[in-house]
Amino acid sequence: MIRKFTFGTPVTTDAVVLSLPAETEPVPFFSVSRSGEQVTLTRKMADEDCLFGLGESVRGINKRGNLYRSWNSDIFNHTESVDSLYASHNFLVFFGPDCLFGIYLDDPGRITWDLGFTRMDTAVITSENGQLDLYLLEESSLTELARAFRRLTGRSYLPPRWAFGYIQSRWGYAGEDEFRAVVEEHRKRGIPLDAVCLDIDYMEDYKNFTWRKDTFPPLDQFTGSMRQEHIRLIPIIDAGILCQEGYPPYDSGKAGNCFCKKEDGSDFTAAVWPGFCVFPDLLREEVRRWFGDLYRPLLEAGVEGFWNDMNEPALFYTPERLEEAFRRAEEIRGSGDYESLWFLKDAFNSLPNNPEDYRSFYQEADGRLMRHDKVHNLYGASMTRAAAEAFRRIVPEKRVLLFSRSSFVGAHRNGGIWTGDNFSWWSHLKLVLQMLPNLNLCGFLFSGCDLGGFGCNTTEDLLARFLQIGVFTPLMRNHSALHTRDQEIFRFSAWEQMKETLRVRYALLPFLYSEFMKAALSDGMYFRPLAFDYPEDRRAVHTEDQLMLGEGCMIAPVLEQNASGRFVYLPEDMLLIRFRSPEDYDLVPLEKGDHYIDLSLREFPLFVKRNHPVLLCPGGEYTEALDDHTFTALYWADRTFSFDLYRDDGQDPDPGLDSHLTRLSLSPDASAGPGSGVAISPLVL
C-alpha cells in the first residue's frame, strides 16, 4: 500500500510515476510539526529497530545513530564527520520487531535526517523547504517495500551489456599515445578490457562538447580504430559551459535564454574547470532538448557511452565571492595576531561550494522562478535525464551507457551512477560495499566505486581487494586522480594476479548480467542487506560487512589491510566458492554458523545458497569475445532443482523478462563428489 501527503505546493520533480490522490493528515506513525517554512516529522524508535535507505550516504548499511542531509555536494573527503555526498536519495525503511514502513520525501530541497543522533530513541526529519509530497508505503516485507519504491518511482535503468566489462580511467590521459599505449598493454598481456573513459584533459581548455585536435585524431577515427580493438571511448561531460562567445554551446545556449539567472535577470557564472562558466537551465523541457542535442556530434562519431561530473552543480567561486574573500584578506593583512589568520583560511576555504551563491541564482520550475537551493538536488538527476532523453531520440535502437556524479530519486530511470571521489583508504573498500545496497534499495542497481580509490596513492594490496569487490559491482571501473600513483593494472608485480581476478569478473559476466537484468526487470535489488533474506535473524539482519547478491549468492570480501582471511557469518547452509582465476577454485560446503575463511592476497569468495548454481563461460579479454552458450555450472544440491538464465542482444532498451529467460534444470546426480550434493556440471544451451 502506498499513501500520499502534501505538504504547500511541491516542485515537480520527475522522481514519482505513479499517480495517487493526497490523503489530509495525520501522517501515520509520524507526529507533525511546523516552524516557519520547515516541516519536521517525528517518530521514536524501539531499541531493536533499523533503518535502511539514503542511498549514497556515509558509515553503516543501517543508518541508525547518525546525522545526514540531502544537500548534493562537490565533496572530496569522504569521512565519516560528511552528513552529505553527491546525491540525495530521500527513501528511508523503518524495520523492527514492531515496524515495517517506509518513506519518501519528495522534495529536491535541503532535508535533515537526525535519524538518532541527539537522541538515540528518537528520529526527526526536517523538511526546509516545507513543501514537499511524503509518500509511506507499507508491505508485509523487506522486499516488497523495495518493490513498491520502485512502482512508485519507475523502472531501474539498463546498461548496454558491454558496460559491464572493465573500464581503465585516469585523469591525464592526454592524447592518443597514452590511450593506445594502455590498451596496448592490456592486450598484451591479456588483461580483459572493454572501455577506457576521457576525462577532461580531451577538451580544448577544459570546454564541453570540444575536441583535442593537437594531441587526438578527430574523434570518429579514433572511436573507430579503438572499436577495432573492441574498445569504447567513454568521454567525461560536465555541467557548466564557458562564458566564451564563439564557442557554439555558449553562443546557442545564449540565444535560447537557456542559462540559470541572478534576481537581476542576468546570467549566473562562477568558475569551474574551463574558467567562468554558465549553467543551463535543465529544470525547463526546452533547455534539456537544446543540451542533449549537444550529445549528438559525439553519437553521430560513434560514443557509445558518457559519464557526467560536476552536476551537483560544483562550483569553484563566483565572481562575487572571490572579491569578498580578496576584501577580508586586505582587512586581516598586517593583523599578525593568531584568530585573524584563522579568519584569513576560512575566507579562501569557503569560495567553493558556498551556501550564499547556490541561494543567489534562479531556475524555472513548474512554470515559476524559483532560488536554486530550493531546486538544488535536482540540478544533476535533471543533467542525466536531458543526455538520456536525447539518446532515446538520436539512438532509440539502442542502449547508450550513463552514469553520472550527482543524482536524485528519477535519475535512477536515465542512467547509473559511481559513487563519487573516493580515496585509497581501506575505510573507502568498506564504505563502498555499504552504500551498494542502499543505492539499490532507492533503484540505482548500475553503480560503482572508483576501483583503487581516486584520491590518494593506492597500494599493490589495496588495488587487489578493491577490484575483487569490483568483481560484482555492475560498474567496475578503475579510476585515479592527476598527480597521484600510476594504477593501473600492468603497473604493479602483482599483475597477473590482478589479471586473474578480472578473468573471474568476465568468465562470472554472463551469470552476473542475467542476475542484474531479472533484478531489474522484475523491481527487485541486484545488492540486499541480509537482513532483506533474513529478516528473523538478528545477526544477519545487523550484519555490516556481508551482502546479498542477486537470487541465491552472498559476497563477503576482505577489507582489511595485511588480513590473510575474515570471519563470515552463514544465515543457512551455504557452498564457498574460493576463486584464483576461472580455473583455480576450491568449493566448499558450509554450515550455517561462524567460520573464519582463509583468503590469501589472491584468492576472494563468494557464499551460494543450496540449489542456485553459479554459472562460468569461457572467458575472453571483451564481452564480445565470451561464449555465453558454453558454461560450468557450481552448485551444491539435494534435490533437483532449476534456475532462470537471463539472455539477450544487451542492446534493446525496452526488452522483457520472460522473453529471454532458459529455464536450466540442475540436479545433485552430476556431483563431482559422490554423495556430497557439490557439483562442477558442464552446460551447453
Contents of the next structure:
Amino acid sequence: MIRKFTFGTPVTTDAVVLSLPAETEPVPFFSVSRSGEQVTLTRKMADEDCLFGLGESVRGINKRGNLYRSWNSDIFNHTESVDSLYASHNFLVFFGPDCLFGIYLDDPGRITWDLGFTRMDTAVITSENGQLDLYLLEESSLTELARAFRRLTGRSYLPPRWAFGYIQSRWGYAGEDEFRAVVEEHRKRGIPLDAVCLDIDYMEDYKNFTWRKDTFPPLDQFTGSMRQEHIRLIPIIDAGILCQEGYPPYDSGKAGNCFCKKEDGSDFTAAVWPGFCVFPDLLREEVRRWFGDLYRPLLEAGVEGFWNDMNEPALFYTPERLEEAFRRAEEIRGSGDYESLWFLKDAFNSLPNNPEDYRSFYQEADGRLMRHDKVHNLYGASMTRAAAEAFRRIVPEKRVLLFSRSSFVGAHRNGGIWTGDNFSWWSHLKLVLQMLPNLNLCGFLFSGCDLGGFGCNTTEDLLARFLQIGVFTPLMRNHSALHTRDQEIFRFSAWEQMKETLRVRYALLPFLYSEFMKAALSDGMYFRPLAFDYPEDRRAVHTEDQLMLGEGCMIAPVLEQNASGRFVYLPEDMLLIRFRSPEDYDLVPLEKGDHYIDLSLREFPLFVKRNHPVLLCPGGEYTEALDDHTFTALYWADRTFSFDLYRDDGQDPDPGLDSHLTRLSLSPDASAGPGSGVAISPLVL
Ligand code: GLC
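The structure above corresponds to the form predicted alone; please give the structure of the form predicted together with alpha-D-glucopyranose (GLC) next.
Next comes the full complex, and the chain you just saw is listed first.
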C-alpha cells in the first residue's frame, strides 16, 4: 500500500511515475510539525529498529545513529563525518519488531535526517522547503517494500551488456598514444578489457562537446579503430558550458536562452575546469532537448557510453565571491593582524560550492521561477535525463551506457551512477560495500566505485582487494586522479593475480548479468542487506560487511590491510567458492554459523545458498567473446532444483523478462560421494 500526503505546492521532480491522490493528515507513524517554511517529521524508535535507505551516503548499511543531509555536494574528501555526498536519495525504510514501512520525500531541496543523532531513540526528518509530496509505503516484507518503491518510481536503468566488462580510466590520459599503449598492454598480457574512459583531457581546453585535435585523430576514426580491438570509448561530459562567444554550445544555448539566471536577469556564472561557465537550466524540457542534442555528434561518431560529471553542479567559485575574497585579503594585508589569517583562509576555503551561490540563481520549474537551492538536488538527475531522452531520440534501437556522479531518485530510470571521488583508503572499500545495498533499495542497480581509489596513491594490496569487490559490482571501473600513482593493473608486480581476478569476473559475467537483469526487470535488488533475506535472524539483520547478491549468493570481501582471511556469518548452510582463478577454486560446504575463512591476497570468496548454482563460462578477453551457451555449474544440492538464466542480445532497450529466460534443471552430483551433493556440472545450452 502506498499513501501520499502533500505539503504546500511541490515542484514536479520526475521521481515518481505513479499518480496517486493526496490524502489528508494525520500522517501515520510520525508526528508532524511546522516552523516557518520547514516541515518536520518525528518518530520515536524502539531499540531494535533498523533504518535502511538514503542510497549514496556515508557510514553503515543501517543508517541509524547519525545525521545525514540531502544536499548534493562535490565533496572530494569524504570521510565519515561528512553529511552529504554527491546524490540525494530520500527513501528510508523503518524495520523493527513493531514496524515495517518506507518513507519517501519527493522534495529536491535540503533535507536533514537526524536518525538517532541528537537522541538515539528518535528520528527527526526536516524538509527546509516544506513543499513536498510525502509517500508512505507499507508491505509485508523488506523485499516487497523495495518492489513497491520501484512501482512508485519506475524500472531501473538497463545498461548494455558490454558495460559489465572491465573499464580502465584515468584522469590524465592526454592523447591517442597513451590510450593505445594502455589498451595494448592489457591485450598483450591477456588482461580482459571492454572500454576506456576519456576524462576531460580529450576536450579542447576542457570545453564540453569539443574534441582535441593535436593529440587525437578524428573521433569517428578513433572509435572505429578501437572497436576493432573490441574496445569502447566512454567520454566524460561536464555540466558547465564555458562562456565564450564563438564556442557553438555557448552560442546556441545563449540564443535559446538556456542558461540559469541571476536575479537581475543576467546569466549566472561560476568557474569550473574550463574557466567561467554558464549552467543549462535543465529542468526545462526545451533546454534538455537542446543539451541532449549536443551528444548527437559523439553518438554519430560511434560513441556508445558517457559519464556525466560535475553536475551537483560543482562550482569552484563565482566571480563575485572571488572578488570578495581578494578584497578580504587586501584588508587583512593592511591590518597586519595575525588572527585574521584564519579569516583569510576561510575567505578562500569557502569559495567552492558556497551555499550562498546556490541561492543566487534561478531555474524554471513547472513554469515558475524557483531559486536554485529549492530544487538543487535535481540538477544532476536532470542532466542524466537530458542525455537519456536524447539517446532515446537519436539511437532508439539500443541501450547507451550512462553513469552520472550526481543523482536524485528518478535518475535511476535513466542511468547508473558511480560513487564519486573516493580515496585509495581501506575505509573506502567498506564504504562502497555499505552503500551498494542502499543504492539498490533506492533503485540504482547499475553502480560501482572508482576501483583502486580515485584520490591519493593506491597500493598493490588495496587495488587487489578493490578489484575483488569490483568482480561483483555491475560497474567495474578502475579510475584514478591526475598526479596519483599509475593504477592500471599491469603497473603492479602482482598483475597476474589481478588478471586472474578479472578473468573470474568475465567467467561469471553471463551469470552476474543474468542476476542483474532479473533483478532490474522484476523491480528487485541485485545487492541487498542480509536483513532482506533473513529478517528473523538478529545476527544477519545487523551484519554490516556482507551482502546478498542476486537470488542466491552472498559476498563477504576482505576489507582490511594485511588480513589473510576474515570472519563470515552464514545465516544458513552455504557453499563457499574460494576463487583464485576461473579454473582454480575450492568448493567448501559450510554449515550455518560463524566461520573464519582463509583468504590470501589472491583469493576471494563467493557464498551460495543450497540448491542454487553459480555459473562459470569459458571466459574471454572482452564481453563479445564470451560464450553464454557453455557453462560449468557449481552448487551444493540436496535435491533436484531449477534455475532461470537470463540471456538477451544485450542491446534491446525494452527486452522483457520471460522471453529471455532459460530454465535449467540441476541435480545433486552422485559422483561427489554420498551425502555431499557438491557438484561441478558441465552444461551446454
Ligand atoms: C571529477 C570527477 C573525476 C574526474 C575529474 C576530472 O573530480 O569526479 O572522476 O576524473 O573530475 O574530470
